[in-house]
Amino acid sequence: MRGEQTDSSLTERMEPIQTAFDVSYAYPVVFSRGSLEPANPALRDLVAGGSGRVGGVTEPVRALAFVDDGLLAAAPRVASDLAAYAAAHADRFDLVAPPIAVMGGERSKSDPDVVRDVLRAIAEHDLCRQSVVLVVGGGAVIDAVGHAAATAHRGVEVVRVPTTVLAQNDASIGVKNAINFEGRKNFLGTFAPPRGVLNDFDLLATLGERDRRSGIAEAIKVALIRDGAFFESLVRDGASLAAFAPGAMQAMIRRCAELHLVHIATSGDPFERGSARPLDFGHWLAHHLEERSGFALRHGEAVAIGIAVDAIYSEKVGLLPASAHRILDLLATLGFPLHPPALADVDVEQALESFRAHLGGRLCITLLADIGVGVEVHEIDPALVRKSIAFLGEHAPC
């Protein structure tokens, strides 16, 4: 008995272990055209730097890719030219089979098979740690392949090439990726930096006009919330930029990344470790409307929605000057539809509670002070927001 007591002394008198460690990331986001060129190092540099050092020698680095079935079906060459490009590079990139179509749009995301289908992947090509897994293609396929990625051996590196606006400005440059699980947005999901990310603006001649305005309204969103003369570019390129000419697109594009990326690297909450997202301004309403719509409705369009009401709430409870007009013409010029059916089946309590649920710990919604000036809130008053919604809909076009 003696022997216990002393024991259990021991133990509670033991004082805890405590570590503490910091780890570095750095990756290149880098602009191009004609990617796909052998002439053109920029995607062999981004799939071979970093690693491939076997015993001291270089040895060409193992790779493994995916490309968005919607960008072959509209440009079925990609596939044979990024195999041709991987020959022409052998002694730096070792395509170990030829690239593999997955299921394009925001399905890639909402079906299991798609994830299970690249880990099959990568285990019957033997990829390692040393590998790596290129993606081509839009957001959610990138989101896809990545999640699926990040999970294999803990992790196998990503380059991603994205093909979409949104996915060049937005959604692919950062350190996130994420699938739906039964109807809920980005429910399942890790953070994972890239190893890089190519950005080929000839790579957008693929789209139609609903996927090219979509990725505008990330840009109008980071613009509002962080900086008060890059909306003013956009007011004043609005029907530069609601024509798609390249010129304001690359501009809008490159200005709209590039401040994604400052926030990541010098908010100080990278991983979102904290309850605050700016970066998710108007997304509270938009990930709701996606799956009230059944996902008909681009990510875009419905972040477009979510500025637009959440800006009309910001005058509404005295914290944005008479501003909301201005977004709300700037969204009009670039021919974002802003009262789709979905909106009227939209339920307030239930998309605030879900996007609380989602950050965990209290709400926290971004809101605007100023053109450029975001500013969070712990309390919404879901009356005013409806009131804020029946607003657009008396004022905005259909």
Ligand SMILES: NC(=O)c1ccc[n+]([C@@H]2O[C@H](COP(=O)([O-])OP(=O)(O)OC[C@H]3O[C@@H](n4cnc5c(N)ncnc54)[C@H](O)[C@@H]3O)[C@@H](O)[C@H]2O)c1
Contents of the next structure:
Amino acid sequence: MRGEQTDSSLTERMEPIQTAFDVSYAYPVVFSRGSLEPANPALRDLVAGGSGRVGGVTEPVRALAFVDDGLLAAAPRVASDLAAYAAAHADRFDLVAPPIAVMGGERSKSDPDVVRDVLRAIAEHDLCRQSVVLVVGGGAVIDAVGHAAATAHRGVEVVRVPTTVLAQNDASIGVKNAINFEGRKNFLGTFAPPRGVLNDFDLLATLGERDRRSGIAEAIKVALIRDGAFFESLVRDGASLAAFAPGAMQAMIRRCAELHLVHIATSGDPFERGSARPLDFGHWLAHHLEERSGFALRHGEAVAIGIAVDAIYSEKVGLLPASAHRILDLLATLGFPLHPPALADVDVEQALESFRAHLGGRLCITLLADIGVGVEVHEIDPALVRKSIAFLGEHAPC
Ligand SMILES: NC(=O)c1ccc[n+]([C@@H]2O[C@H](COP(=O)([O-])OP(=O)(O)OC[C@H]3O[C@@H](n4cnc5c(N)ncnc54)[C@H](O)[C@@H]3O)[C@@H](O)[C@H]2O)c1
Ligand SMILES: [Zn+2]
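Rather than the form predicted alone that you just supplied, could I have the structure of the form predicted in complex with this ligand?
Every component of the complex follows; first up is the chain already shown.
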């Protein structure tokens, strides 16, 4: 009788249904200049690329553009240039409303109204999953708008046009986005590969000194864990990079972006299911410092300090042959402030635990076994970290 069947007899009779499927991703990261000049097809091709032919007719792709208000303050023409660009390509690219300004900087990730306003605009303009969200700005705005787009209709496609060094060489080229939640950095987020990324070097022209410099930290990071020759080229180009010479900056951005993308595409773990996170070298401390500084420190500035401390620690723990001073010298040449007040407030145990909890599972921190060689460790000695921080305080410029 049915009522007498136990749960276990049901389980025995019902074979589980096993599913398995793969989804592959491919997207371009394009390098250009003058991307808002109508004669330049790069942006149109990214927005309209792959657009469906409906009944034999190619429909223009409906798009809504969100632009960082810090960029607009420095370069107000970007909004009208973008609208004019879309008008010139109206057969492929239907900008359904004038570009919408979004609060720039980390506040865009911390204020939940920003994501809500983006979602509201997507809803009001009836964007669907065949439409495109175009986001132009720094890494924070790209994260916030990207997060909103990834959750609207379970994912509206995004074309990113990053306008800071850090966004061009790291933040906007990868597969994830995140916003902050109740003071916790990157607590809410999704994995959502973009439709495409357009790195326009001309859009960096209005950047302030801090935002030109801060992104270079991510290049040093990826060079240290992956590519010793790239590190040597950064040292060779140190003076040019410190002066933000365009040739050196462009070469740095291109190689940094490439190393990040190669890692994402070939690591076997693009969506970070495991707890190893090599590209987060220097980041366990950086995220804590950003929080402790009330986000007054730029992400890249905090990463520079995280790199410095982890390099000193790697040497003190006997992993890195005496070369931490070369890393400190490069950071100093580039003008990174390596000993800000927030460093005095660091709670090493809490920072490590919060990083572990963010990754899930065991603590996994990348250190250096050599310049260009990252190595994963699962234990960190907090007392030695404090000594490394003290060493930095004694040997680094403020
Ligand atoms: N999603 C990822 O994979 C990923 C990876 C790394 C970093 N990030 C995130 O990126 C963020 C940092 O990004 P960021 O360094 O680009 O800083 P940011 O986005 O905070 O921008 C810095 C400032 O520059 C302004 N700005 C942007 N473009 C400008 C321009 N061309 N001219 C003048 N001003 C301009 C912004 O308004 C802001 O005030 C952090 O929140 C970090 O967590 C994300
Ligand atoms: Zn980073």
